[in-house]
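Take a look at this single chain, the form predicted alone, given in structure tokens.
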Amino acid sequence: MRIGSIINGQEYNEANRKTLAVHNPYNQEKVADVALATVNDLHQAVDQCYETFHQTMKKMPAYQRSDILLKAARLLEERKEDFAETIVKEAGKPLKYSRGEVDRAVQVLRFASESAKHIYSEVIPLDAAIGGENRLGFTKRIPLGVVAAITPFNFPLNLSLHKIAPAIAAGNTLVFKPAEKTPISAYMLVKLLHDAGLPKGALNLVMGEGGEIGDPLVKHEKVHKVTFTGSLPVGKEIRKNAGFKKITLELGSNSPNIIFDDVDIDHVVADLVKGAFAFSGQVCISAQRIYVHKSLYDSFLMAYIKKTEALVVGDPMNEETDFGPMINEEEAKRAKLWIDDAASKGATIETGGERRGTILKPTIMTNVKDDMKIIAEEVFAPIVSVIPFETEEEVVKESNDSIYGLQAGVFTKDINRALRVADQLEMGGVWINEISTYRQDNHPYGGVKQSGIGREGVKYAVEDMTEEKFIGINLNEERS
């Protein structure tokens, strides 16, 4: 199989071009070949989208953006099976959660058609203002224009969606640079965009390295939004090369879960398994650190290892497998470095710990230090540390002390509890009695500190997606 980019309804694949393989990551088989785009390629693009908002989306009715993202939900609902299988193997997620992740991506378009026609303004009361007697003024939320959506390969679906559909709801235009890891699905996301009936130059597809045309995309003068989903090193630079443009940043974490002594663990562990080794930790608010209750420590981590221990590991492509690959095996091998350094100072291994090639099993430390790296900074892969606390105070500040802040769980009977830790807690958001991994499409995501800039879920996306255009009127009819 061999795809290239695509740029008002043409295909960029020509013989002469330059490729990048993708490969599956748990046996290594080439599963196609892209032809990757160049810095011409992306300036068409950009061109493209520019002229097509102004020719055609800025004007196209609320109720047909919402046709089309209607019909798109329907026909992903149709090629479902071909979606999951193609993000298992260009992803290596396993197959029940691949279908998952298409099932979310029904639902983002879904929310995306019902938000394109609620797109509400306000009318201003001028006359409170002294001398506003007889003027009306009201606003409208205009589209922007040409969005930059550029995504990561762990939620190569969904994650696109989140940029896309709200983009195309508000009536912009994209330029879609998708990860390098995982540009097949997209390439299907795009056509199937085109088979609703979205006009072929408001979504232009450019698959290509990010030193070549991501960081040109950013800086185009043409381009009046960046929103991004990534790693932090590379948020930091698109902040920085943005300029005056309008940036969503959805960047790193290592989420927190406390476990307080009235919780009953058994509800918990599974959940706490799924949340640390779901697409074997990949996931931006992976349950990366575990804090319970010193009184409770013992009884969870024999039951948080031996339901961790009980995982099926190996081929995503089985319907009975929980575990697979990381991304590739460098990623893998990152990660196995970053164990060893934990545990040559002091940190104990309790399960896990070992690689085979891109599979790094399901690892659970304990005796961690704040300054090892599985705490410090975002390990993205899977490995959890589970750590003992006393007192309430304590459990928050040592969630607190971390310059990421997305998305954390609380688990306690007590309500008022609960509501004071969420308080306390600097992050996006608070789950109570949920893991931090839990993630719903029509809520407001996005982290503080250096977690990211700005929110995304649906509504809040299409809002970001606006500007805000003030129009007033002089209804007197004579002026002096």
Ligand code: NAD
Given for the second form:
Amino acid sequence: MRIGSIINGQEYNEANRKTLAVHNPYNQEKVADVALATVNDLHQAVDQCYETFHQTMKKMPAYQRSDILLKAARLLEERKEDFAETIVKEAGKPLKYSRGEVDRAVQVLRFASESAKHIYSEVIPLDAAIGGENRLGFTKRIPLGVVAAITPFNFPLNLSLHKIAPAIAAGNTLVFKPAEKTPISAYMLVKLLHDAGLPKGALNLVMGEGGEIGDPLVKHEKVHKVTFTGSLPVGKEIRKNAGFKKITLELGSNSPNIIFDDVDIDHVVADLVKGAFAFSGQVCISAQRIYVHKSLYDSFLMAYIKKTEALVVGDPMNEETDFGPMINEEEAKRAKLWIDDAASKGATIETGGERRGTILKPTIMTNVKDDMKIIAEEVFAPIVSVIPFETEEEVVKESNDSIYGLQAGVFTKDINRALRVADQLEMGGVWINEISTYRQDNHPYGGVKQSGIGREGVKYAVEDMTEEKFIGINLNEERS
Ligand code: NAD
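I've shown you the form predicted alone. Could you give me the structure of the form predicted in complex with this ligand?
After this comes the whole thing, all chains and molecules, with the earlier chain placed first.
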């Protein structure tokens, strides 16, 4: 398979282009060659977006935008297996989770289809100001223009749609730069949206590496908004380069989960195995720090290790596999180094800790300290730490002791305590009696501190993909 960029519906895939190979992270088989875009192609893609925005998208009525998104949802349902298997091959995500990602992506399209018809504005009571009599003022939410969408490898379909679907719902056009590690589902997605009736020039795909194609895209003068999901270092770079553009940054975290002393641990154990090890921990809200009240610590740890060791590790294409490879060997080696570094400073590896190629065994650590990388930084790997605590005050303080603040989980039967702790956690979102790793596609989602800027969750992204324009009318008779 050989794929390329798609600009105005045309594929840029000539034989003389530089290519990048995509390999299956599990068995290293080559899955595709990707023909890379040049900076010239990028300019063409932005120009095409600019043109299609002014000629077509900004005039397209809401019902048409909504219909296109609904048709895309139906097509994605029909093509579910194809997309799921592609995600398995390019990302190494176990089949059951890849299917789950496609199901969520269908919902994102459906939410966006509905949102397109509900972009409301307001009437301003202008007579509230002295001299404002006989004036009418109202706002309109208008699309921005060209949106640059830059996405990561870990949810290559759904996180791309969290940008593309709201941008279309609002009437924008997009240049889409997917992660170079997972470009195939992106390519299939662009084709699908074109098949659903989206004007070809409204969504242009550019293939390439971050520094070469992403960077000039972020700096391009005709781009009105940059929406990025990815790591903190790249997010910082983008923030610096975006200038006056609107910006959404969905970055990393080291999510805490807190288990108080009144919890039935059986359910929590099963949920937190999934929460820490789904897709080998390569999830931005993966459970990284589990704080357990000291009265439950020993029993929790024992049950947690047992359940973790029961995970089916292997080929992500198998239906039964729970746990597969990391995205590449480099990442698996990096994660292993972090484990060894912590162990050399006194941490205990309760289970896991071994690496074979791209597979790093699900790893549980204890006796960790705040300054170890596996606590202080985003591990983005199948490594979780279990930490005892005594008081509510202490656990809130430790949870907040981070540069990140994306999502947390709090487990307790005491509703007053749950709400008190939720209020005190410095996070974009807090789940009560649910793991930090749980996300629905219709709630506001995004971070505080260095976890990001802005919110996704379709309705909230649509707001961020529009500008509020004011129109006022002087109704005094002598003027009309
Ligand atoms: P990454 O930051 O390495 O890459 C993300 C994208 O940025 C890729 O498309 C890459 O090509 C591009 N890029 C790289 N350098 C660039 C530059 N200078 N200018 C413009 N674009 C550039 O991230 P990744 O490894 O693909 O994904 C993992 C990271 O994503 C983790 O840190 C994870 O926490 C984060 N993430 C966050 C969320 C969220 O919603 N908050 C969701 C998923 C992943």
